[in-house]
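Coming up is one lone chain in structure tokens, specifically the form predicted on its own.
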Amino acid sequence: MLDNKTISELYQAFAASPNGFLIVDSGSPSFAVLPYKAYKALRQSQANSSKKINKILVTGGAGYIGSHTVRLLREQNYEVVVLDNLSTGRGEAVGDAKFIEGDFSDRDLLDRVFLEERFDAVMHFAASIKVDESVANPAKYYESNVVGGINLVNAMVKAGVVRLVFSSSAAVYGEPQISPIGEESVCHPTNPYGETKLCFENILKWYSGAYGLSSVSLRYFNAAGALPEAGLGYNRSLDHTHLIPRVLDAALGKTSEIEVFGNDYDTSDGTCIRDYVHVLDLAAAHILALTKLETDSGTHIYNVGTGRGYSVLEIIDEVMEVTGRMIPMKIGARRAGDPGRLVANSQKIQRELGWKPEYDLKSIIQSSWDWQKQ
């Protein structure tokens, strides 16, 4: 009797190869004839699901978190190919990894890249990520984060690449009922950005059952920090919505003041509380997720955060401490879609993958300040 994964792969192969035929006995396949091309793809998929991971496609690898992860992958001797449209990324940030400029809307490009490169796994960072923009322009976010993601996993399935690490977000939780937030918490996103991340997580779940695609989704909290000595940090040419770069802009005098979006939340000082995790700790979590997929199939979800939350005003105080500069600020209205408190319970990833954060808030801000001053 064939297992469910093999049955699913056979049906998929025949859907793509109408010239083949299938003999079914009591509802289960018992004999199959299919074109050699479909047979080869099926065999490749089975081989990829058990082989050691060496060659990786990193989508969005020229971006902030992706570029730090690419560096760590290269330091550990993985072969890396970066696919990025450079809408927010920096080409120089990919280092010595092979770089392909392109977009997920180009399905022919995706098919060609997967055919030519023969990947063992994919890390998927590429996405639109601004909460307030997602509220104002949800169409962009569904097109980029959902439709683009479907194009990617369809190309993976077609090429027999069955392992994916997905850059998800704590935004899937929305306004949490309990804090810190565990992975079992109810997901009720309060903005289209979080909704599209959750939607793609669900796509991965269904693709696992139907096509044997195994995945790890990392729901990380507020990425921050930099690696200035390696020329890596957030893109300073962009308008930032993340708090720490905005506060540092004010410290440098690039902006006249920092606007605090709301001081009437149900928190100790009325401002939003977030869990800040260093980008290098996030990169390390992605490497551990790859190792997980070498031995375990299925769909896995982990929070990645420190378990310690800081309010907006606490971040501003810490920036003044690190920089030695006063930060002018004003209180503005809440941003649409912003939850009041997002703090991670990361016990699961610490227990199952052995991950733990190495950097505290002071080192996060210091590395960001060093990068900002360059």
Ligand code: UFG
The other form holds:
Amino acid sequence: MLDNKTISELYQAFAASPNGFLIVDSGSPSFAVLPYKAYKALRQSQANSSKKINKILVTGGAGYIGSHTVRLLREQNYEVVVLDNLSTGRGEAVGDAKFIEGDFSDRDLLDRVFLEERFDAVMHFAASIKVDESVANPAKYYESNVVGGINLVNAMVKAGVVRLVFSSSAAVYGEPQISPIGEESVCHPTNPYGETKLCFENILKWYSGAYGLSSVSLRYFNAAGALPEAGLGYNRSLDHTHLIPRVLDAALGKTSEIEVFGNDYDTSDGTCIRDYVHVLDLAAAHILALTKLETDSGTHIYNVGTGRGYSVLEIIDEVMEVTGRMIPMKIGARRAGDPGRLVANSQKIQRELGWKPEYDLKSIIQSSWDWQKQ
Ligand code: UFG
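Could I see the form predicted in complex with the named molecule next, after the form predicted on its own?
The complete assembly is shown below, putting the previous chain first.
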């Protein structure tokens, strides 16, 4: 510990030389005294110089999960280029990352981008993601999630970029036989959305053997939450289909009530159970996936969920608790294709990558509420 006199002398020296100074002892420099920001930047650049992966292309980086991950990557001084067509994303959500507006499936654009920039890895978030739309219009889902994805990995292979983190989904499992669901569980998707995610996971497996493309597929459970203080969250101007934003709309009086889709499931209160995972925990899983790709090649698959399930009624109760508002609700019919219970066994990612969920349901709902009220 420094005494008060030394600290006040250091402050005076900083006033004269705000970028830092050397303390010279017997004619040779003994210590460098730096502003904390400069010290932190120095430490980070030392850490970066030992990183194999530094420059990342992020497709869909202006979207919900993508933008939170971009922020974390930038905080850790990764160089980031976002490719997003802004169909659902928000330009302002990419922060200080370089931004290219365009479609990830555009082959000419991809060739140009991979020629101009030298990437160490790609994170692929961009996708069509609505389950009910995928049932009504499967062509759109095969086109973007499979054909578009193939264009992306072909461009990567051509450019010699061989590391990919892929946004997969718990939708690949369909109606699970066993709960919580482990990665080894049978995959029987019940809709084209899940089917196209599974199809792309399989493409990655074959591309690994044939072209040396290494990948980590992260099977997200129910992504939720926001980071309102950084201006990040789900796109509020889109029509919500997800439960938490819809319940919050009812709390705000934007809608007259929340409809509960079925209360005759084989669960404790009859409503569907889901595993809600904070978007910041998902973002953290992506950084760990990158570090996995620094040391391991091949194809890797991880569930990303907390292992704790909540029913629709429990979510509504928690929203009432956090917001202090009454939420009118009605019980409606089941929604087609909804499994009764989707809860992750996430032991594998915890064991192999050291991931651990940091945020509980209350912080998920509080951050969503703060975001939605803004
Ligand atoms: N729900 C309602 N009322 C609503 C909206 C939803 O009761 O107005 C219920 C649904 O029936 C479901 C639960 O709330 O039981 C959660 O529904 P969401 O639409 O929020 O999320 P899903 O579980 O249907 O799907 C999400 C993603 C999928 C992913 C899945 C993985 O959208 O991509 O989580 O767990 F595959």
